[in-house]
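There is one chain below, alone, in C-alpha cells, taken in the form predicted on its own.
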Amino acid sequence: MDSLINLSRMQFALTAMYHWLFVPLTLGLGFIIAFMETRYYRTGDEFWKKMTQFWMKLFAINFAIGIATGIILEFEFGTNWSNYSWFVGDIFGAPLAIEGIFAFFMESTFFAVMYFGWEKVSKKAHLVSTWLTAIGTNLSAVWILIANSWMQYPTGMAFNPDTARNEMVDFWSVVFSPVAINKILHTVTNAYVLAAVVVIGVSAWFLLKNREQLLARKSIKIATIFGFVSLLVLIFTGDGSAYNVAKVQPMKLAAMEGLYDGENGAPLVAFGILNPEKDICEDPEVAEDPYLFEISFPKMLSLLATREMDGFVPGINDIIRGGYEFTDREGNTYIEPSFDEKKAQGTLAVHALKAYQDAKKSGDQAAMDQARTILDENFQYFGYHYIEEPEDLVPNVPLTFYAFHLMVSLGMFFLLLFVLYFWAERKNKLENQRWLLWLGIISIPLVYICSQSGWIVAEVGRQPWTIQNLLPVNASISGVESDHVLTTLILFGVLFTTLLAAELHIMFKQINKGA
C-alpha cells in the first residue's frame, strides 16, 4: 500500500510540475503580446505587428505543450485517485467542468483566429482574439485554481450519508472563498512575473549579440513595469497567503517555517539551515534547537499570522498535543483538539456512516436519526480516522521550509532586477550594461525554481490531506497495481521529458532566428 501511495504522488507530482513549466509563460505572455498588438492597432507602424508576432510564437509553443500535459493531469483523478473522485466529485468537478466547456474551449477558439488570422479578418477583430486568448487562458487557470483552493480550504458543501459523497449546497461560497480569491491572485501574478522575467531575459540575448535592438528595448520597457506591478500584488497577496494558511492548514505554516514548539511574539525566518537532528514532540526542556543558524526578524511571524505582534502561533508539537487557544477562519475561538481527540471524533464519524446505511438497510429510522446526528457533530474530523500515528500529519519539512524561504528570497532578487532594468532603460544604458544583460538571461531559470518552489510549498505543506481534515492521501488512491503505476511514471516521465527537450529546441531555434 505504501509503495502504490508513493508511486501515485510521485506520478501526479511528475505529471503537476511539467505542466506548471508550460503554463505561466502563457499566463503572463498572452496579455504582453495583448499590450503589443494594443499598440499597433492604435499607431498602424508594422514594428508593433512585427514585436507581436515574434512573441507569439513562443506563447504558441507553450500553448499546445501545455494542453497536452494538462489533459493527463485531469484524467489521473480518475485513474489514480478514483477515491478521491468518488468522495468530493460533485464539487471538486464543477470548476474542472465550467473550464473545459467555457474557458478552454473560448482559449482555443480564439487562439486559432489570433495565430492564423493576421491577413484573413479585420486589425479590430484580431485584437479582440488576442484579447480574448489572454482572458481565456487566465481564466481557466482560475477554475483550476478554484477546485485546489477548494482541496486546502473545503466550504460551501454537505455530506450525503446516503451516498457517502459531498455534495455541493452553496456554489458561490466555493467560487468566492477567501482562500480562492487570494490563491488566484497570488499564483496568476506569480505567472506575471515569470513571463516579464522571461521576456526580459530573451531581449537581453538580443543586446548582447547586437541583433533585433529596437524590439528588445521596447520588449524590455514593457516587460519591466508588467512585472514590477505584477510582483507588487505578489508580495501583497503573499502576505494574504500566509495568514489565511496560518487559519486553515497552521501545520503548513508550522512547516514552512520549521516551527516545532510555538510562542507568543514568534519571529520570522528570514534564512536558516535545519537541524536534522530535530525531532517532533521531544521533551521542550531537553529539544534539540531546530535551527543550526538563522536569521530572524523578530515577532513578525506572529504578525503575519495572527496580525498582532505578540499573537501566538502554534508550532508542529502544539497542533499535536493541542490545548491552545485558536481563532479559526471565521473567526471562532475554542481550544485546539489533540490528535488523538480529532482522530477518536474521526472514527466516530465513520462509524456513525456505517450505522447510519445499516440502518437504513433495515428500515430503523430512529438509528438512522440518532447516527447522522453524531456523523454531522463529528465529521470535521472524518479524515483523521485514517491517519494512523500523530507523525503522519507532518509534511516533510525540510523541504516545504527551503521551497518557501527559496521562493521569497528569489521574489526578492526579481524586485530589484526590474527595478535595474527599468533604471538603465529609461537612462540609455543596457547595452553598456554586460553584466545587466547576463543577469536577465541567468534569470530565466532562476523564475521557474521560484515558480515551482512555490507549487511545492502549497501541496507538499498540506500532506497528508487531499481534502483538508477530511480525506488523507492513503484513503484516496485507487485500487490499481503498484507495479501498473510505476510504469505510466516511467512513460510519462519519459514523454513529458522529451516534450520539454522539444519545446527548448524550438525555442531556441524561433528566439536564434528572431522577428
Contents of the next structure:
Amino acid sequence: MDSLINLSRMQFALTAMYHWLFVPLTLGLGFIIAFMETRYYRTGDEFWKKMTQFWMKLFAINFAIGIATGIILEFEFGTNWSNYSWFVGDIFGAPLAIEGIFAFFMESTFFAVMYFGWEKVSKKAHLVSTWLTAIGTNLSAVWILIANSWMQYPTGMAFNPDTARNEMVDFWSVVFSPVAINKILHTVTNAYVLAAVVVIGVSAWFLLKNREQLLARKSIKIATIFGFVSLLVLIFTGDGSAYNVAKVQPMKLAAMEGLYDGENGAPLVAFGILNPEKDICEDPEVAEDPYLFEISFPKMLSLLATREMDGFVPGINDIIRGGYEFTDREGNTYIEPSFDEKKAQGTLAVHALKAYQDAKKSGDQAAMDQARTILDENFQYFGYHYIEEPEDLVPNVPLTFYAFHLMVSLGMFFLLLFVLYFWAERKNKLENQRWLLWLGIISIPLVYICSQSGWIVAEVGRQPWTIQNLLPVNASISGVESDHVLTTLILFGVLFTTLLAAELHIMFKQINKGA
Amino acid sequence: MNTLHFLQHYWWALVSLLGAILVFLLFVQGLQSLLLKTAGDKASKDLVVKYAGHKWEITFTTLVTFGGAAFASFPLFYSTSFGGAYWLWMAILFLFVIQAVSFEYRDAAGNLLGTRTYEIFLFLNGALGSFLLGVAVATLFSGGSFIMEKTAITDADSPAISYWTNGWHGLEGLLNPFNLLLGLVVYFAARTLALLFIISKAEQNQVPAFVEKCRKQLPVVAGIFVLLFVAFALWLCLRSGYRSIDGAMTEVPFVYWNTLWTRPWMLAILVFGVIYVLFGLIRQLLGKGERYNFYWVGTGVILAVWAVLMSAGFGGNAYFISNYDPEMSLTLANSSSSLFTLRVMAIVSIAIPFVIAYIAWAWRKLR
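Show the other one: the form predicted together with the partner chain, since we just had the form predicted on its own.
Up next: the whole complex, starting with the chain shown before.
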C-alpha cells in the first residue's frame, strides 16, 4: 500500500513538475508577444513583426509539450487518484470542465490563427488572436489554480452521506475563495517573472555574441518592465500566501520555516541549515536544536502569519499536541485540538457514515438521523481517520524548508536583476557590462529552479492531504497494483526526459538561428 | 421528469456530442495514419503534416474537454473507468503525448530523434490512437471487469471504492470482438474522413499525384468503413444490456435497439447520420461535389456517433456494465454529479455555441 501511494505521488509529481517546466513560459511570453505585435500593429514597422515572430517561434516549441503534459495530469486524477475523483469530483471536476470549454479551446484555436495565420487573416484579426491566445493560456491557469486552491482550502461544499462524497453548494465561494485569488495572482506573476527572465537571458546571449542587438535591447526593455511589475505583485501576493498558509495549513508553514516549537514573536529564518537529528515531539530536556545554523529576523514570522509582532505561531509539535489558541481564516478563535483528538473525531465521522449507510439499508430513519448528526459534528476532521501516527501528519521538512528559502532568495535576486538591467538599459551601458549579460544567462536556470521550488513548497508542504483535513493521499488512490504504476512512472520519466532534451535542443538551435 | 433527471440526460447528451465531435475530428489521426505508406514521398508527407498540423489542437482540446466534462458530470465513471482500465487509458495518453510534440519537432533543426521518429510517432497516434479510443468507447456497451462499492471509503485499510478484477486493467478489452469491431470502425472512419479531407482540398493542392492516390484508395477504405459500421450497428441492436428497473439492474434483450426505437428523435438522428454519410460517399464515388463531401460525411459521423453514444445511457441503461456484478453497473442516475453542479455546468454550457462559432471562424480562415 505504501509503495503504491508513494509511486502514485511520484508519478503525479513528475508529471506536474514537467508540466510546470513548460507552462510558465507560455503564460508570460504570450503577453510579451502580444505587446510586441501591438507595437507592430500601431507602427507598421516590420522590425516589430520580426521580433514578434522570433519569440512566437519559441512560444510554439514550448506550447506543444505543455499541452502534452497537461493532458496526462488531467487524466491522472482518474487513473491514479480514482477515490479522490469520486470523493470530490462533484466540486473539482467543474473547474476542469470550465477550463476545457472556456480556456483550452480559446488558446488552441487562436494559437493556430496566431501561428499559421499571418497571411490568412487581417492584421487586426491576427493581433486579436495573439491577445486571445495569451488570455486563453492564462484563463486555463486560472481555472486549474481555482481547483488546486480548493484542495488546499476546501470551501463551498457539503458532505452527502447518501452518495459518500462532497458536493458543491456554493460555486462562487469555490471560485472567489481568498486562497484561490491569492494563489492565482502569485502563480501567474511567477510565470511572468520566469518569462521575463528567459527573454532577458536569451537577449543577453545575443548581446554577448554581438547579434540581433536591436531585437535584444528592445526585448530586454519590455521584459525588464514586465518582469519588475510582475515581481512586485509576486512579492505582495507571496506575503498573502504565507498568511493564508498560516491560517489554513499551519503545518505547511511550520515545515517551511523548520519551526518545531511555536512561540509568540516567532522569528523568520532568512537563511538556515536544518539539523538532520531533529525529530518531532522530543523530550524538551534533550530536544535537539532545529537548526545547525540560522540567520533570523526577530518577530517577523509572527507578523507574517498573524499580522501581529507578538502573535503566536504554532510549530510542528504544537500542531500535533494541540492546546493552543488559534484563529482561523474566518476569524473563529478556538483551542486547537491535538492530533489524537482530531483522529478520534475523524474516526467518529467515518463510523457514523458507515452507521448511516447501514441504517439506510435497513430503513431505520431514527438511526440515520443520529448517525448524520455525529457525522456532521465531526466531519471537519474526517480525513484524520486514515492517518495512523502523528508523524504521518508532517510533510518532508527539509524539502519544504529549503525549497521555500531558495524560492524567496531567488525572488529577491531577480528583483535586483531587473533593477540592474533597467538601469543599464536606460544608461545605454548594457553591451559594456558583460558580467551583467552573463548574469542574465545564468538566471535562466535559476528562474526555473525558483519556479519549481514554489511548487514543491505548495505541494510537498501540504502532504499528507489531497484535500486539507478531509482526505489524505492514502485514501485517495486507485486500486491499481504498485508495479503497474512503477512501469508507467518509468515510461513517463523516459518519455518526458527525452522530449525535454529534444525541446531544449530545438530551442537552442532556434535561438542560435536568430530572428 | 425532475430537474436532476433532466440535467443528467442533458449532460449525457452533451458528453456524447463531444465524443461524437471527437470521432469526427479524428480525421486528423486519419491523416497521420497515411504517413508511412500512402504519403510515401516528402512532398506528400509535408502536405499531410501541414493539414493535420493546422487542426490537431482542436482534436486534442476536444479530447481534453471530453475528459473534463465527463469528470464534472459523471465523476463515478471517471473514477471507475480511468482508475480501473488503467492500461487502456495510459496507452491512449502515451499516444497523444507523442502526437502533441511531433508536428512542431518533426522538421525542427536539432530535434534529436530525427524526422522519421516523429513521423512514426504521428503514425502510431493516428492508427493506434483512433483504434484504442474506439475500443475504450466500446466498453460503454460491453462493460468492464470492475467492483464498485462507494461505502468502501469507510474501510481505512482498503478505502478504494473501485477495483478491476484482473491484472490486465483494460487491455483484456482488446480480446473482446465487439470492442475490436468498434475500434476498427473508428479507425476506418478517421481514415475515410482523412481521404475526403485531402480530396476536398484538391484545388489548392500542390501534390496532385498524392490526391489521385487518395481518390483511388477511398472506395476501398470507405467500403470497409461502411461494412464495419453496419456490422457494428447490427450487433449493437441485437445486444442485450442492463437497465435499472425498480432499483435493480435487470438484463434487457435488445436494450440499445429498444432505447432507439422508443425515442424516435434519437433513431432519426442515427438514420440521418447514416444517410449523410452514404450521401457524401456516393457523391464522392460519382465524382461530384468534392469540396463538400468531407463535411457531408463528417456531419453524418457526428450524428450517428451521437445517437449511438446517447443510447448507451438513456432510458435507465447501465452505460458502464460491471461484468463482475451487474448490480454495481453505472447508470446516469447513480454516477452523476449533484443537482447543483449539473445546474452550474448547464449554465456554463450556454457558452458552447460561442466556442463553436469562433472555432468555425478559425477553421474557415485557415482553410
